[in-house]
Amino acid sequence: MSKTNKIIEHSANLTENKSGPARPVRVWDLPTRVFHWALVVMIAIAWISAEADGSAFVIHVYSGTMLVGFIMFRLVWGIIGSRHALFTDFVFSWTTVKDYSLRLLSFRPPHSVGHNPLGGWMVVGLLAVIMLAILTGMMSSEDGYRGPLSHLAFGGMDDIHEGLANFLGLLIFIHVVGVFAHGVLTRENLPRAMITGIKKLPAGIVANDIRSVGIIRPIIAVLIGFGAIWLFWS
């Protein structure tokens, strides 16, 4: 779908009718559900042993290491992935998300197939915060660690490292608030359809169920990712 079909279709959305009894439409392929609760489960990990001492904090440098995969697995599948995972799927421009902030200030948001226009950039928020968090890691160089990249900035990236990683932290909850305001205001269950792929959609809604990813995409973007890790461990 083109740029400006998307963003027609998202225009539509404001005004849709919402009439008639919502139904079932699959909308996250398992790639993309899998990727989003075994970030947030690393991301956890990297935030609680973050301050661990001695021999323990190697599980925050090798979460941290492992997040690089992450990243570069959802990079590839914003590209590689089902209709909904695309960029060029969830990045609107700044009149769509404009218009789509009115009307959430209005407390009446439209109802959105894949992500919303806020959410959209949210996405690509985090992400972008993640992997800067990630370098400044790779190029510190505290209590006896130093990071494989700490030569770049002669170990330097401490202050900033713990910055990023409190702003990511300030995202993430303001991520968590928007999903639970979305649902207060359209009865959207987000997080049960990151875990179903199901969304369930007023009937004013055109969607169509996405079809199937097969499995070589998806083998192709892991081993990106697992070659993004390996690089850093090697």
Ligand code: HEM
The other form holds:
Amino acid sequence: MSKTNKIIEHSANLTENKSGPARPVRVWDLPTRVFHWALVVMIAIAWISAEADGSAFVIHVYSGTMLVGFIMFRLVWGIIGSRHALFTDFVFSWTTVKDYSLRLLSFRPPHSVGHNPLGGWMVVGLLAVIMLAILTGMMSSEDGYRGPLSHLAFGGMDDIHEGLANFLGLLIFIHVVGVFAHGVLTRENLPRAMITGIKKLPAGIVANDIRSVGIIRPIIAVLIGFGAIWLFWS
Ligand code: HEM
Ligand code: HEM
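Previous: the form predicted alone; requested now: the form predicted in complex with the named molecule:
Starting with the chain above, the whole complex follows.
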């Protein structure tokens, strides 16, 4: 079996590197797009406010607490969201990731309708490190502030939290470089797709618009996100 067929067999999500006039395909639903850009803004606020002194430090704590809700929302949306938002759609096996990486080395990666196999694991990594940063932040204390999980803290908590935040910064850097590198290789504008929801894919590629999952599922995911924020808001 050729490498290409193997990749296609592993995932309906990956396609051959076909050319032809580009055709618009709706791939990202509104909740996923709002989540992404709200996450970017909130992480930036948490990052900048981490250095704040005195009462301004509450901005750091509140933005971190908001992030709990964002992550809870995304975990639920990864189970009940539309097709390409589902974890089962973008968490690929090691074999698929390896095949994809080998084709990337030849600078001719196949088009992916949703997240590509490497990007999918980057999403998992980003979400996991954000979760750990939140958890250790809640276990940290600073001047008069005691995190809601500070009773679980062990030695060097603040340093671990700061280290995780720095590691997150590195992952974000790789993520953004990866997004633009992928764009150069496939001539797809991925950031624009994350804004409009629409990817322009070569006409020869088999890809369908995502189907709406209705209004109840987003409401459930948003309510669970708000519930998590409410739990830790103080
Ligand atoms: C704080 C900084 C950032 C974080 C934490 C972050 C995190 C993420 C996460 C978690 C996803 C997965 C989306 C989902 O399925 O829910 C994602 C996807 C994506 N992000 Fe970011 N992101 C950041 C900054 C950026 C920036 C600055 C850009 C654009 C210049 C960008 C472009 C994208 C694109 C295009 C995708 C979709 C990739 C694909 O097509 O597979 N991100 N990002
Ligand atoms: C992804 C989310 C987060 C990021 C990126 C982040 C980032 C940072 C960074 C970079 C520092 C070090 C500041 C410095 O001393 O130079 C810091 C400190 C701190 N953060 Fe966070 N943080 C996040 C979430 C949280 C959350 C959710 C909480 C609590 C609810 C929190 C509580 C604290 C506390 C108490 C400190 C001071 C620790 C010390 O004494 O140095 N953080 N954070």
